[in-house]
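The data below hold one chain only, encoded as structure tokens and taken in the form predicted alone.
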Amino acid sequence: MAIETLTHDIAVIGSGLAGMRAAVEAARVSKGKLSIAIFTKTHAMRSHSVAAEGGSAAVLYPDEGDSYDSHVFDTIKGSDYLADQDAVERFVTLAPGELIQLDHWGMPWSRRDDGKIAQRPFGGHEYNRATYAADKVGFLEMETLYSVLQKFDCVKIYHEWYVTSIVRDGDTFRGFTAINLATGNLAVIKAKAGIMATGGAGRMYGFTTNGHSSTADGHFVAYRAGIPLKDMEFIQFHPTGLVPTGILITEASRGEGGYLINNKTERFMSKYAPQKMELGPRDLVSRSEMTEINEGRGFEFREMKCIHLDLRHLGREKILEKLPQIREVTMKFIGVDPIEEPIPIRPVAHFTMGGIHTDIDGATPLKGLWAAGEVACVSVNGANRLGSNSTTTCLVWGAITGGLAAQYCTSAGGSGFPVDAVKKEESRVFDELLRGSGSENPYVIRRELQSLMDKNMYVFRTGEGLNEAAKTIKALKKRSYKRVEDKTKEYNTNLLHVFEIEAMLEVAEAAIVGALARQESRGAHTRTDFPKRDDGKWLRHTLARYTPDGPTLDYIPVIITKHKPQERKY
């Protein structure tokens, strides 16, 4: 079968905030002279970035008390001191310019009475710096960037293409292989530079805020190509996932004044974060909620234990103005009107703090390949991301990587293309998978994986549970993968799902093995058998490297510039 070959200067994989922002910047830097392609397995405007709700963090008003130093310290403290501090400093410095640039491009930010862009409080931040547009921030940011992209004839979007592998020649990036889902054909994408921007891995869990497309594809493609995954044991649990669906109830609900209530009608956060209350960092609030539930002070809704998020005291007018989407979601999915009743919630898998290992520029160890957004680990988030930093991080490193990729293309020379790697991938896709055989139902494997992660890699973890998870994931890997029931080529979602399941199994194993090895509690990684943070042994990043037999681990230091680790108190 003939394999189609596409040639572009820059190939961006992923069409969320980071991917779109990278493409825009590459087009701007190159003044439209480079051929830039975005490949996305969904339609571009269905990327999971559209689901971001509450805000994008930046210091917009230093004259009103906020400062870069404050945002830097809040982020480092929130990370439980695992963030690389030079990266945090760069992020904070560049963040305001990105949000103002969006404003100039037409982003409909909410406004204060004086006409300035509005900001609201978010957990772990000392000042109001979550810049918002009601509770639809991600969608409106995406819509703005998508509109800007239409101005550049040099950018082409390939909707519904699934990237299966990175093609490398020694230590240099040469392109990708991908399946055009509409035809089922495998294609080679030759490119001088690549940018991975495929988002998170939250669908490894059953109870998650993540859309069905967040299946660790980019993580695994890089991992299998020999690029390490960094800090994958750190999965963020958002404190307010709607029970029983897992749909995100934005932190803005608490930023606007919502209360967390137990079955004794207590605002229980007074016991855990007396200064910040409901606006403590997400790891602390999630642990507090699960402690209340585990000690019998929770509720039960549709057979799930939970606590209540109470917005009733905010009043109808404020809820309709500031949180209209939250009201719509709770009414539509569980029949609860937050104007009249509290919302049942519990911690939910939300954000992947770890990801593809990069340097401060978003560059991977493979020359010519960058990563940006949730799939990348720079690391700004460390062991716990502060709410509203994520969308801004996508914008900042989208711009950085897009600009650097464009500059690289001006000097990158051509070379031979490793044809053997493409033939090997063709055999894997069509012979091992599409025409492969096996007795296991891949959807059963996926459910078992998600149940395993929900049970053993949740808010509280134990050595016993992680050992069980490590053994079970190996067994799942042996059982899985060889069966695709649907043999058609066009829009073969069965084949797509088998690819996704393989990616989730391999990346979940890296997360589990990293969590088992890390014998401490730090940020979102809480070991009840090692309840204290141990800076002497574990103030370091985990690097997981792929082997067919499972990940091997090594470690690199955390970059500390100004802020020495100290006890976190809120």
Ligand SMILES: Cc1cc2nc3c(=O)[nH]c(=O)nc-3n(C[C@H](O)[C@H](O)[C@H](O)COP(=O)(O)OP(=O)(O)OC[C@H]3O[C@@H](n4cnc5c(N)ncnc54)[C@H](O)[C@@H]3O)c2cc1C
The other form holds:
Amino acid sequence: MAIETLTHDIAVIGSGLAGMRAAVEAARVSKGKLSIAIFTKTHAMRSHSVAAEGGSAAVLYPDEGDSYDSHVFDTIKGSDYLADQDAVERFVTLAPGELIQLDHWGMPWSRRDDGKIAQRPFGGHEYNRATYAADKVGFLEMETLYSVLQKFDCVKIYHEWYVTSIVRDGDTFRGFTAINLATGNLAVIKAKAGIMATGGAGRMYGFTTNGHSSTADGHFVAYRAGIPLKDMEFIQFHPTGLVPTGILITEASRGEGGYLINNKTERFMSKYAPQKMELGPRDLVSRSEMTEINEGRGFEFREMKCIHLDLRHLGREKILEKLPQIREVTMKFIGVDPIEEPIPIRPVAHFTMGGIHTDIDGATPLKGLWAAGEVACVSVNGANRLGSNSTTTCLVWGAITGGLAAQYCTSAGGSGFPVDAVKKEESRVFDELLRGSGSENPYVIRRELQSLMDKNMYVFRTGEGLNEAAKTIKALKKRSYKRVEDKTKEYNTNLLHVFEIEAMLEVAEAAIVGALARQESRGAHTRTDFPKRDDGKWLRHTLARYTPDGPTLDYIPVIITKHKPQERKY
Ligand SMILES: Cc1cc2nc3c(=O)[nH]c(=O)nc-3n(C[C@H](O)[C@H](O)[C@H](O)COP(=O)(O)OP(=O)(O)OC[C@H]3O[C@@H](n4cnc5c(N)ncnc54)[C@H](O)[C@@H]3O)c2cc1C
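Would you mind generating the form predicted in complex with the ligand now that we have the form predicted alone?
Entire complex below, previous chain first.
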């Protein structure tokens, strides 16, 4: 059957905050003259960004004490000095403009009594700079961007298309291949420029805040095309995952004054972060919770060890006004009303700090291809992201990459499209995967992968556990999971899941191998056998390159401008 060919100037993969912002910027810069397409494996408005709850960081009120320097320093210190400082400086400088721009586009930010946009405290930030709309920030930001996109006839959204590969011609990007999930047909997308905005990889874990769509697809597509993944060993554990499901209880609940309590009724953070208490950075708070649990000062809820998040002292009115979604979630999922009872929580896999290697402009090493949002590693987050920095990062690098891709299109020449690569991909999709002969149930493999990550790649790691993980993941890759029971073409979610499982296995392997090699503790990567940060050896970024036999690693320096690494105290 002939493969359909779609031609656009720019193809954006992903319709979360980063992808939508990139498309808007490309449309604006090109004044509607370029043809821009967004491909998304879900409906655009079901992208995971809608789940963001607590806030978007930016310095909005320098006249009230906040400053760019402070936001820069907090982010670098939070990153355990692994962030590239030039990227952090650019992020902080552009952040306010992005949030004001959203305001002008109709974003219903919560307001202070004086009518100005409201901001709340968030972990690791010295000032209240998490800009919010109750606890529904991501959904309302997405809705705002989606409405803006409707103004541009030059942008077409392909809902429910799954991108399977990047097509490159030497060192130049030429396009993608994708399956239209509705028909099951493979198509070629020819484009001068591409932007990967495919979100995080949190579903490599079983206990995670991430939705079922955050399956490392974009990481894998780039990795397989020869683009390195950077710092994949750094996975953020959010301190307040609802037990037993892992649903996020936003950091805003501590920002609004919630307490973390052990079974001795102590606010135990006084031992670990006496100044910041519950608003320490996430790596520190997660380690503190696990220390309390491991030393017998935790609770148990539905057979899971946990800590209590107590909001009761905030009072009914504040909880209803500032944290309505949290109350709805805890009541619906575990029957706990936080006005009356504490919430059982524990650290939960939440955010992928590493990602596709890019430079400060979001450009990947493949000419004509950019990456933005959670899938990209620019790197602003280093070894530990500060809460509320991600949504703003998506907006900032969405805008940067969208603008640069549009400029690039004016000079990029289209030429030979490597037909062989498409033929190979067709054979991979239909012969290797759809008609794959694996004997094992892929869902069993997925469950085993998630249990392995939950156990061996969690808050505290050891060489022994990581070695075991590295061996097990190789074995999981060998046991062929490429069995697709459902041979239907239309909406074959079974095939989709097999793609996603392959992506998660390969990307998890890059994370595990990177973690095993990194013999130090930095940010969210805590090795009990190497408990100290080692700047002499490890103040450097990991680059993992794909080979069919597993990743090879090499390293590049961290960019330091003003802030020499120091001990982190909170
Ligand atoms: C529960 C929760 C709450 C959070 N709250 C906050 C917060 O308050 N503040 C903050 O700063 N950060 C928060 N974060 C983090 C933040 O929401 C995310 O980092 C950010 O929204 C990611 O946006 P994105 O645009 O990079 O990707 P996403 O929004 O995840 O979008 C990814 C897109 O890629 C598409 N896609 C993926 N693979 C393919 C493929 N193969 N083919 C085609 N399309 C594909 C998907 O369909 C989707 O459209 C939160 C995260 C979670 C999980």
